[in-house]
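One chain comes next, on its own, written out as structure tokens in the form predicted alone.
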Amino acid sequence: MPVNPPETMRQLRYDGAGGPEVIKLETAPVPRPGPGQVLIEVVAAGINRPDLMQRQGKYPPPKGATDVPGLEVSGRVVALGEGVDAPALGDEVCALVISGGYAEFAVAEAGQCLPKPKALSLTDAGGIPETFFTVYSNVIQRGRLAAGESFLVHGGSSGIGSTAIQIAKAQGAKVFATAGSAEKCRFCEELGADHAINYREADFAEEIARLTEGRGVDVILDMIGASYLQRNLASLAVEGRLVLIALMGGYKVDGLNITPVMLKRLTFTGATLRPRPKADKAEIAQGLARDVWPKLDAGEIRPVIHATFGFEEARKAHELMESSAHLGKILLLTGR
């Protein structure tokens, strides 16, 4: 760790909208944190979907925002901005970022960082928070998801996917998950899911009838959008409770059929995390730190990262996530 941190540092920026070509590397000052905030010397950075929206043009950060992407680090405390007093200069841990992920040095809000895990490297742990602040707030908080309950998540093989499988797993409930491939499936069980879906080779809707003898599940955690509400309506069980996250399938409906709605008591609900109050996402580490850090000390769970690049591989690793090829996380690596 350096004794101060250095003046300049690289990162990762885009050079206006497009592919992964408008991804850039360059040589950009050292951020400083301000009040209540920490300066991480970053060693691992996730990859989400949010920062491939970003780099089309669809998801600009928030106001006030710096333009690096990148929602999530590991690495180690090396300065704390006025007021700050846990977590503590040298300490390691894995912060929730609203941008600049994609850089040496990023700036995290004090309580949105918790502490690398025991049973985890510090570079495995810039896999967690994006997923794990997402699938805990919508599936736990959000969902109410139960001991006894049912739940299913679509995309099990993502890096939302394979945290929501072993959530809701550790929290005692019925995992059902879809996928787009056979070995996808078979990860998605080898992680803990009860059932894995095809669902290039079956309607999910109908196999989630069959395997519930018709009852439905509990809660849903759905990343698709418009093309799977119906399905995912007529999916869910008598007060079951649907949580939107992402649109991947689109966001309008034509020819909508809410009667299940009123019929089977659902509640239909979303978010997305990115835009959230600082003080809701730092009582969404507070769960996290009471609920869930302890089985990912106890390496119970844990982030499965399929694939690591350098800063000068960025292409390649937005390339990768695209290509939906990847079963679980991608992490940008800047070598220090």
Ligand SMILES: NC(=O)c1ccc[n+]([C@@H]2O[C@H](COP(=O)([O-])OP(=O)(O)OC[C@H]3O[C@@H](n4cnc5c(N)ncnc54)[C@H](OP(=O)(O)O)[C@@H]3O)[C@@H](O)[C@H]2O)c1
Contents of the next structure:
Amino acid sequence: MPVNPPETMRQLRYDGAGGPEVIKLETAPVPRPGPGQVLIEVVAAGINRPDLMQRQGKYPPPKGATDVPGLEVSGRVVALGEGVDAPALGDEVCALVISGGYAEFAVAEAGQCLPKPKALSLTDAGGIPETFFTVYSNVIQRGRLAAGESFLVHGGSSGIGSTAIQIAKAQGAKVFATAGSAEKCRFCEELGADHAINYREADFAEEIARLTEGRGVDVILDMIGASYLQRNLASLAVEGRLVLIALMGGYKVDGLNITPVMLKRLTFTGATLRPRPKADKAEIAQGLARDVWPKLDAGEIRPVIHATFGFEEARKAHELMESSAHLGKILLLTGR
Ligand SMILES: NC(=O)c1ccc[n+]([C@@H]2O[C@H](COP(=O)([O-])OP(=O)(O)OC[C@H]3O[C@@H](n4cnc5c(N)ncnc54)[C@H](OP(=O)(O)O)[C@@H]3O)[C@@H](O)[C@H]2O)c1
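Moving on from the form predicted alone, please list the structure of the form predicted together with the ligand.
Shown next: the complete complex, the earlier chain at its head.
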């Protein structure tokens, strides 16, 4: 049975911008769902690299959103806003939230909630929404990856990468990944990548050319940006699509030769999920429910949970992500 939400709850906030030391545990009023929203009693909140950027002051929450960090949660629905038919009170769900996930109770748009997959615990479901919404919308919808095509994801061992490998493989694509160590490459191949490239030991563009006999790949999901752009263009096949979702390697490129765009009829696009309108996110949720949820329900694909931390240990959780030593997802548990 759903609990009656209490008046107050524990939440994490950033006390200014800086390192993990600015993360503070505090008590705050439980938020109330508005029209079209639900209140979730949070079991787990996923940590994503954008949370670290927000902590450093480089990624402020959109106007009107709470400054409590956290982009995804799992838990039980405990209150419904006006006009919500589904999910229902007591349902176990995971949800994409615009912010406010690092709390014992979080408000989510009803259209951004999806049922807990049958094969997963409610805790592990907290590691789904941010990477699954991002990968599905960028690789399947924007990148139009089709069965029989080939796909390259950079940062294959990241939260995003581990999801991308599985979704692309389930789509029937040949999958390549880059990662920064032999252990990370092994992890990518165990998840289903046909070939992982240790970018610290080999030039990924030379390896892609060798592995595809000079053809290149059909779709690249890139989180590195400027420092990879020329080599990404070189690694695409004719009619290839490059989808940019982050800029860990910078955003300005000197001396770029854009000729391959023309000669190979390439598409260069990108997106960032958080500021997209509610209607877009609801449409992505519907696509996920149709195309991906049956595979999560059957246990064919899953979020890979590297580690979990209590709220008191949130600083350690951020330090772990900052070290990039993790494989897959890191979760915060509320203990509820
Ligand atoms: N556009 C969107 O809508 C959207 C949504 C969610 C996330 N993102 C972005 O996607 C990226 C992955 O997010 P995530 O939550 O999956 O993060 P994550 O698990 O921390 O993954 C980041 C990975 O990138 C690799 N990496 C490469 N260059 C790096 C650098 N200069 N600094 C740190 N790591 C580097 C690291 O692995 P190696 O050891 O292999 O280098 C690291 O494991 C982030 O940049 C995030 O901002 C974008």
